[in-house]
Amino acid sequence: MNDPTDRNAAPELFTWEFATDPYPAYAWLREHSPVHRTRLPSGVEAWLVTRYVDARQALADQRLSKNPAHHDEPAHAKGKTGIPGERKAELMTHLLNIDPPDHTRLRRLVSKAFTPRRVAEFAPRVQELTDRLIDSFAQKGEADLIHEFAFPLPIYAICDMLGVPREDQDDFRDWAGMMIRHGGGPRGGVARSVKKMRGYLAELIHRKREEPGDDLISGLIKASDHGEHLTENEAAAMAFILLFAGFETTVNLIGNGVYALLRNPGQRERLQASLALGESELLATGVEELLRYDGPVELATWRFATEPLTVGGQRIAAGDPVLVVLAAADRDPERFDAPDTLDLSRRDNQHLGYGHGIHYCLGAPLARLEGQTALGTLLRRMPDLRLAGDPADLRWRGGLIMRGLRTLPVEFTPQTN
């Protein structure tokens, strides 16, 4: 056990005092270890990347692949560098799993299918199910936010983006919340979750080629690029990955960001005066800040070094995994001024909350509607919302990827029809 009076003692990474306030030694590795080799809960060997300018590069370089074909496992290391289950599953050919030229090829193909306009044309679908949650807790003068607000939200609003008919769902909220129950711990729970979902998003994709729609999954089907068009497995593996990435993702930015707001309540206040007068402005930068401050997602996805090489004065093995800090990254004083501090006016804000280089989150535009059209909305119905209980109560989710609460539970004045 480290001595916590010992400022030169490395933290203890991983544990649940850690993942309540990660913050505090992810300051100190910037200071003292900022590419930092650790032994991961899973009991994989990997480097993490703290500083910003370290993370940044190593994003963009191209040396550090993300096949996990470059990383000669040990026994006891086996499937725990991705998703539990895709594997086995047939779901490995994503953007999160391939280099170019294949990754340049699917990118530019799904590309086709998710455009900015269709993530525009999207908006009045979000905010009618916005309305449609809070409609359900608004009488009631409590709830529990992520279950009954974030957690839904962006699930059904995915699903109504890929085409999945209303009456099925049911049926991936029931999956999604598998994997998010069972993110940090068992994963055969997960497992059981992709291999029922990718069943069946393959019964799917078949009606689809059928009967095609205007939803996302027909024109991951339609998109052609000089006659090349993505294999069954693949627009199962590209539905499947926005599916799972999007919807966790989305989860963590409104949690994350109510609870930022209401133990910010200068920062809050603002926001609400600015809605008020119908201004919006605030509340695009807000959302920016929201992701840097507390961002989803702690760590970006898997990479592995192809050849050895050197991040931020450290030398890299050929094969090890790095893993870059994009919540330390966010937080580093060299980038960012008084970067523990939530301001929602931030104006030079160029935070790695959704990567950077040729990985940067193909979902973004999405995300940010999602983000911004329930924090906006749940602001202006419910002015009061307060929390309810003792943060020192609050849970965090244990995983390696994603940051989110298990639970916030909130108070507000009910509201009559």
Given for the second form:
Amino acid sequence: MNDPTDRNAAPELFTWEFATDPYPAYAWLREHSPVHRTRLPSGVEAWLVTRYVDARQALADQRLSKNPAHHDEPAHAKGKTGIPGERKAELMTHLLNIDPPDHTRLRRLVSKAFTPRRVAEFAPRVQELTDRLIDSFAQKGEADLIHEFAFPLPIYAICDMLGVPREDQDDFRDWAGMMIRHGGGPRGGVARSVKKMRGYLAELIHRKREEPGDDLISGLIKASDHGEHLTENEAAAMAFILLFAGFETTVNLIGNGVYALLRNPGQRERLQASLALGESELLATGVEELLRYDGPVELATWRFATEPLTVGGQRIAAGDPVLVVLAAADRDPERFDAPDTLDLSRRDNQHLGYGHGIHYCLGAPLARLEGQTALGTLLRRMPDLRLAGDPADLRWRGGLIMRGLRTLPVEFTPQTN
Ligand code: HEM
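Next up, the form predicted in complex with protoporphyrin IX containing FE (HEM) in place of the form predicted alone?
Below is the whole assembly, all chains and molecules, this chain first.
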């Protein structure tokens, strides 16, 4: 792979080899071209920001807008670039695509409904879901942890939280699966799934307005701020972004997390020993470290320069897209000691896995709850969990923003209930 000391060996990005292990290429970029102009596979030219200090600055810089209307290349409308605003679907007008003052207003409203108290109250339900899913494969002695565990857990959890009735949750599971093209569904299928989800959410919001419950959608409808309410479209877009932002990320936290633990047996044994003593501290610092070491969000979402600015000494023109590479920043040796080493007890771990600034992950408390419950329970119940097969055969999903495995086959001693 790339030698980070070789100035001339510019890394090839977005290849299959890069998707498997992007970290050597990121080390090269941090060293030689920390704010790097590149052509993405979609054809769009963008700046990649890879050093921790620059990444933090860029994430908090209000001159970098989240609104795709600031992109200088309307030509992107000609093709599929992955830039969200291309399609003017109403579900796309959500927190990650808007700037203050709209962002401030919507975030304040949703924060009222999505409180740490609500998340804490949800802990027994996440535990119950986790146990039920593990029960479903425990007797087999083998499982694909992505399909059978990491994938269903967050979708059921967020559906419960939103107030989607249990009998409808399998539909959501199917739509969400199609939307991340789980198993490589056709693109038309993705559009159909988004449409079905939109129709369902509109109807659910309507129903919750008539008969509110103790759920997040009812809370969103009720939330008001100086007399301001969410419109039905805004409420639907909010429910959609909560689902979308909270789903594949958590799948990957569990998948990448288990994979990292299985590849670092010393760390995994430490964690298992601590869990056996009933301790929770190493699990808590460990999940943060797994987010830093191989987090679910490789690149933060799109940002666009509203005026000329300088990041890390590099001039960026108005209208240019900027992508902050969280995975590169979180392995920056200027910020983290031994950044390529997994250290579950790492202190001073201000990683950027949840972003930074006004778009900092709204769902971080829920993600932490799900990550800690899923990994803790799995290691407790399957102490001899191991990879089935050769790690070289594992495949990573190829998307630009997220980093996650397609499958994670494991083996363990079968359990009788
Ligand atoms: C381990 C799991 C998760 C990770 C690593 C993660 C990561 C992130 C990151 C990096 C951002 C900022 C993106 C940017 O600035 O471009 C973000 C924003 C966001 N996340 Fe998460 N997330 C996770 C789980 C969740 C969950 C469970 C939810 C909700 C149910 C959620 C809801 C959101 C929302 C709504 C935003 C947008 C906030 C805003 O723009 O103000 N996330 N997340």
